[in-house]
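The chain below stands alone and is given in structure tokens; this is the form predicted on its own.
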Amino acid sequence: MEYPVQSGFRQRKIQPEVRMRGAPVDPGDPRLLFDDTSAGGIGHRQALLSDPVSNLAMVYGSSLASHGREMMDQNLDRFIPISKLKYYFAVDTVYVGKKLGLLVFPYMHDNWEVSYQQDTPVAPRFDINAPDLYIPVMGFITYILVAGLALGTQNRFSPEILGIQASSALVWLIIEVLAVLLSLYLVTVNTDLTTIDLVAFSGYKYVGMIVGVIAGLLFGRMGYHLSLLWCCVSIFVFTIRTLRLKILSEAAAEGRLVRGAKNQLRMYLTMAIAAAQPVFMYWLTFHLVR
């Protein structure tokens, strides 16, 4: 059955109104909330960038930030020599392996002089005799971990005890470096040794301490004493042969007879620094092995 079409009603398709970009807009139009206004935003930004006052403010802000960054870098480098620290961490796997072997067995090494290139010492990765901070820092961290392992095997581990162990080792290191600096000042030694060099040489003893504690965990107190004795003698020889080129006079460095009261004091100071290493090694590890 067909229904007649009402003449009064006509179907018509509603076409959406399209507004051209940039055309004037009535603020009271509710459709304004849903229309694309990106063209106006782009024009506003372009106008802002083309404004000379805005450009001047941007340039001034950029120069101010750059100046502040430079001042911060200069003040930071004054207290923490970042450029110098990069030199002490310029190591590779080959250097670390050879240096560890030299610390444990320094008796067959002949040339102990640091190599220079245009009055500047070469990076540690190119010279096994150059001091570094990578081995002392990693040695300190490993020593704390091994100490925690030793305390745990004896049911004596606690975060407080491990913290005391770490802080005491750090405090003794600082005391040792300060004592050496004071001794060098009192003896009036003109040397190119820096504070970072002394921290590096004082931190090499952690290698022997780690070997001693691990030997004690594996073989008991007898293994601890034997391995620590070997490492103590090795670090003593290493320190003597390294520091004598830095502290003693040129005559002593070349192997000639040391004469004069000042050279005698320098020789005693070198031996005292070397002899202090085994004392600290035993003091910081004897209570970890039972």
Contents of the next structure:
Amino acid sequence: MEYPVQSGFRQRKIQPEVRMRGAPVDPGDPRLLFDDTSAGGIGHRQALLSDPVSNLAMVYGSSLASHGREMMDQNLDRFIPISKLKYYFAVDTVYVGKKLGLLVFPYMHDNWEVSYQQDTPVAPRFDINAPDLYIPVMGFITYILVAGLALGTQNRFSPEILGIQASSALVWLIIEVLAVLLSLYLVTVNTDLTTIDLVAFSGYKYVGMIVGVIAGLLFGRMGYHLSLLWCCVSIFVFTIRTLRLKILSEAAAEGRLVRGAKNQLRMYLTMAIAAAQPVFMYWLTFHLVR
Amino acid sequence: MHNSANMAFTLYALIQTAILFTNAIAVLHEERFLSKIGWGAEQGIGGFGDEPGIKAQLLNLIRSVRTVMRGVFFCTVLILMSVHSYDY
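Rather than the form predicted on its own that you just supplied, could I have the structure of the form predicted together with the partner chain?
Then the entire complex follows, led off by the chain already shown.
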């Protein structure tokens, strides 16, 4: 049975209107996060050992292994929410391509809402507006490698530098996420932004940083400054348009002018978060380009 | 032009900074200091109908940090004392 894909602002505000946005492009069921690639069937057991004792031992061993794995999964799930993390990695190539294009050129996109389905957000591969963790993680790793490359071309490279760059960038990311969490708490915003969402949004700036540093390597300082300026502005616009829907109240987000100190404070908060992105982008890359 | 301030920002430095900041918040004394500048616990609770403002949230945060740190400190002292008693 096909459930219609609903779109609405926040999960807590109930009864968003059911808007049939048309079936998702992917023929797979939207409720499945990942494609089913199992080989199907367990019947690969060959009669290697016809001895009943070793058969018994094999069965017992396999049951022990599965029991152990179950227990480990349960315990691990308490600390790191593995099932929630899986949602953020349910991406495909089309999504990644479109999202990267959106990060560099967000001016033509009109509909920034995240679509929901039965109160849970749709997986990123079906909705380009949903945050994911694939691009931030890959961007972070690529940034470290590109930093190493940039330092290498200036004869400043040593293997420890990679570790130092990685931990430094990670520390700034943690600081930024903590600062955003603190300010969201202080302004008492009722939002469904989770910590992982904030990590994802903070990680999108690595794309701009990589573009800037590579342009700096190819075209010198002028190329670095121009491309970094372009990426800074586009990340600013992207962040504002994405966070506006999540932080501001519904009326203000739709563009209608809503007076009131609370909405103004939330708008300032969104702009502050968005303005911090170019600052970090410049701070983390300017020492790489000479 | 070598930016050394950026280069050595390790995770350990972050943990140290976080602990020192938390400790600084936890040692702000209620009576002697916060009440004097109008940030005491009884001044923060505004009307219940309205959403708490920034000042009330900040005061809540300070109070909860103090409570949590007290609990952590107490448990650490307990653990250290119980470990130390095995020396004899």
